[in-house]
Structure formats: C-alpha cells, structure tokens
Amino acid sequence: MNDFINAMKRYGLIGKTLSHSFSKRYFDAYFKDKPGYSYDLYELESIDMLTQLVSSKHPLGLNVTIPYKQSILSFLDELSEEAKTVGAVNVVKLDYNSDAPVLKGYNTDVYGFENSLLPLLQSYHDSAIILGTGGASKAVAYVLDRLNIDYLFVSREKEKDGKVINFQHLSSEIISSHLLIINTTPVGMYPNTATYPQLNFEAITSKHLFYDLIYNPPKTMLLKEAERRGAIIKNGMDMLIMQAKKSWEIWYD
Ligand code: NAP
C-alpha cells in the first residue's frame, strides 16, 4: 500500500461548492514542475464523506473550506495547539504508516493573518474591533490574544459581556478608541461588492488600520471608505497566500 501512496502524492481541497478555488490555482502552479503531484477539488455533500475520500484517494494533505472547518474536528486523530484553541481546521496532514490513516488538523489562517498583520502594526494599535463572529474571527482573535491586543467583537445580533456588541452599539467613541479594525464578515465580497459593514466612517483617522479578510475584490467598499479618510488599509490576499504556503510546509515536513 505504501508504494501506491508514495506514487500518487495527492493533495486537495474539501468543501461543499468549490468552483472558484484560489488553492487549486496556487497548487496547480506550484506542482507544474513536480511530476506525480496533483491538487484536486473534492466537493463533499457532507463531511461524513471524508472517510470514503481518504480510503479511496489516499490524499497526503487536504485544505478545508466552508462549511467544514469546524465539523471536520471529530474526524481528526490529532490537532495542533492553534487548531485546538481556535476550534477550526483548514489544513489536514495524513499519515498512512499505521494500520489506519492518522489525520492531524492545523489552522494556517492564524499564521497567514499574524504574519500579514505584523509589518503594519504600530504601538498605538493596542485595541481592535473584529467585525463578525464566524470561523475566521476566531483565528483573528487568537492572533490578537497572542499579540496582547485587546479586542471587541461586533455581531449582527448577539451581545455578550461587553465583549460582543452589535452594530447599532458601534459608536463613534468606540471606533475612535480602537485603531485596528478587522472585517471578518463576507459583507462586500464578490459579487456583492457594493455593500459594506455599517459603521460610522466619520470617526476614522489616519491612525486607523483597516484589515479586510476579503481578497475579491482587492479593495472592498469598506477599504475604499477607510482609505478616503487616511487610514492604512490591507486586504486578505497576503493572508491567503501565506496560509497556502504554510499548508505546503506542514505537508512536506
Ligand atoms: P463565517 O464562518 O460564515 O463567518 C462570517 C461571519 O460574518 C458570521 O459569523 C456573521 O457574524 C458575519 N456575517 C455574515 N453575514 C453578515 C452580514 N450580512 N452582515 C453582517 N455580518 C455578517 O465565514 P468565515 O469562514 O469566518 O469567513 C469570513 C470571511 O473571511 C469570508 O469573506 C472569507 O472569504 C474570508 N476569509 C479570508 C481568508 C483569507 O485568507 N484572506 C481566510 C478565511 C476567511 P454574526 O453572526 O456575529 O453577525
């Protein structure tokens, strides 16, 4: 069996709908000069189909996207420290050296976000607003914890312990006192590019740093509005590239 697996060197992405995949383009280009390596898209109707995929295709590594970043946890044998704390996995490494395959989960969104944010940070970026409370927001919060940056989540409805407020309570004062603002909602993402999260742009200053995890379009309405008021802006492209690079380091290690 090991000869078969070594000959294949299969990698891929699992998710539900995978028509426009950055990962596929990235790894196809990366594997262009590496005969015997392939990167395939696996659209799974349900995460239960993972077991069948592993036993039939023997992938050595998988990227994981919406909606399986959390539901995949119960299929994994081991988790990296980051994936455990964040509670979400976007990379799986598979090892076939035992009787049954061993699957280890990682979170490289953490690496991508941290390393793309660090060069932009100033000492006054010591408190942040995270828009959205989904999967990506947890990777962002993990990084901010690690960097000792205080943060507040903004959600459409939930409010909790002063740590999560809703958009109606996102006042100018709060925006003025939080100079790092990170959008982890899909609002403004292609094809709905004319929309943006509701916040008071008047309170934005040139000391603000706006980081939008969206990479398509490269400059969302949110980033355009922030830039117009002198803020430093950053889109999600570097994070995306860095998390993909890190996937390969994990698989190849
Ligand atoms: P998710 O789990 O669905 O979470 C998105 C969150 O955004 C939701 O939990 C929700 O928070 C909020 N939200 C959704 N629709 C909204 C709306 N219409 N108005 C206001 N808030 C809304 O998705 P995710 O995996 O965290 O991904 C979020 C975004 O980050 C996507 O655009 C994704 O492409 C991007 N992303 C980029 C990278 C990268 O490498 N650049 C990596 C990961 C994700 P509430 O329920 O609290 O309102």
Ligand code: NAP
Second form
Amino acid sequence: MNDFINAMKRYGLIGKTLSHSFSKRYFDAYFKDKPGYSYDLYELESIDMLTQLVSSKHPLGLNVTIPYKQSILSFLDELSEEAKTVGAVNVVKLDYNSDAPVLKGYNTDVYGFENSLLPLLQSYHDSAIILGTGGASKAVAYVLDRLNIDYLFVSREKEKDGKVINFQHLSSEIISSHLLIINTTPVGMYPNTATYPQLNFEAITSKHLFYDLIYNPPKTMLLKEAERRGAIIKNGMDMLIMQAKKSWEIWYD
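Take the protein just shown as the form predicted in complex with the named molecule and give its structure as the form predicted on its own.
A lone chain is what you will see next.
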C-alpha cells in the first residue's frame, strides 16, 4: 500500500470554495515535467470530511485555505513550532509509514507574508491595523510581533482585550495613526469584487501602506480606494507564490 501511495504522488488544496484557486495552476505548471505528480482541488463542506479524503485519495501533501486553517488543528498529529505558535495551519505533510496516516501541520503564510512585506516597510510603519481575525490574521500578527510592529485587530466580532475593535469603531484618528493596514478577510475576493471593508478613506495619506492578502482580482476595491489617495498598495500574489514554494520544500523534504 505504501508503495502504491508513494507512486501516486498526489497533492492538493482543501477549502470550502476553490474556484478562485491559484494553487492548482501553479502546481500544474510546476509538475508539468514531473511524471506521476498531480495537484487537485478538494472542496470540503466540513473539515470533518478530511478523514475520508485522506483514506480515499492518500495525498502526500495538502494546502489549506479558508475557512479551515484553524479548525484543521484537531485533525493533526503534529505541528511545527511556528504553526503551534501561530495557531493556524496552511500546509499539511502526510506520512503513511505507520499503521495510520500521520499528519503534520505547518504555516508558510508567515514566510510568504514576511518576505513580501519587508521590502515595502518604512521606519514610520510602526503601527498596523489587521482587518479580520481568521487564520491568516494569526500569521500576519506573528510576523508583526517579530518585526516589533504594534497592531490592532478590526473585526465584526465582539470587542475584547483592547486588541480587537469592531469596524464601526474604526475612527479616522485610528486610521491616521496606523500607517500599515492589512486585509486578511475574503471581502473583495472574486467573484464578489465590488465589495470592500468599510473604513474612512479620507484619513488615508501617501504614508499609508495597504497590503491586501487577496490576489484575485489583482487590485481589489480596497486597494483601488487606497491608491486613489496616494497610498502604497500590495496584493497577495507574491505572498502566495512564496508560500507555495515553501510548501513544496516541506513536502519534498
């Protein structure tokens, strides 16, 4: 059985809605000259379907996207130190050499976000607003902690601990004093491209840096509105490519 599984060399992406996925295009191109390798999309209505997927498809590696980066944790046997600290996983490596599959979780969003953000930072980008509190926001916060950048979460959820505020309380004063704004929500992502997180764009200046983790469309309405006011903007494509390359290093190791 193990020889059969290893011969298949099957990888893939799990999430709820994957029609927007870049990962399959990326790995299909990457595997073009690698006979026997494949990359598939696995849309799961519930993370509980992961066990059946593993037993039926025997993937050697999985990428994980919205909304399962946190809920997958209880299905994993091991976590890398980084994934454990972040509390979210976007890469899983599977080992079938035991009686049951062993699943180890990693977080390569940290690597991709940090290395794509660093070239854009200026000394005055010392305070940030993180839009959203999902799995991707945890990787962003981990990087900001490492870079000694203070941050505030903005969410539709209940406010707590002074670190999370509601969108309705995101004042012009807060925006003016936080020159790095990072969107980790799916708001504005294809196909709902006309939407964007609601904030007071009148407070945006040319010193603001807007980083939207969304890559499809390449320029979200959020980025367009920020750019109109002179802000530096960045989408999530470079982050995605970097974390995809890191995924392969983990799987192939």
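Numbering follows the first chain given and starts at 1. For clarity, a rigid core is taken as the largest C-alpha set superposing within 1.5 Å between two forms. Quantities reported herein were computed from a predicted structural model and do not represent experimental measurements.
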query: Yes/no, Y151 Cα shift of 2 Å or more between these two forms with rigid core fixed; finding: no
query: Did K34 shift 2 Å or more between these two forms, C-alpha, core superposed; finding: yes
query: Rigid core superposition, I182 Cα moves 2 angstroms or more between these two forms; finding: no
query: Value in Å for the CA shift of I14 between these two forms, taken after the core is superposed; finding: 3.5
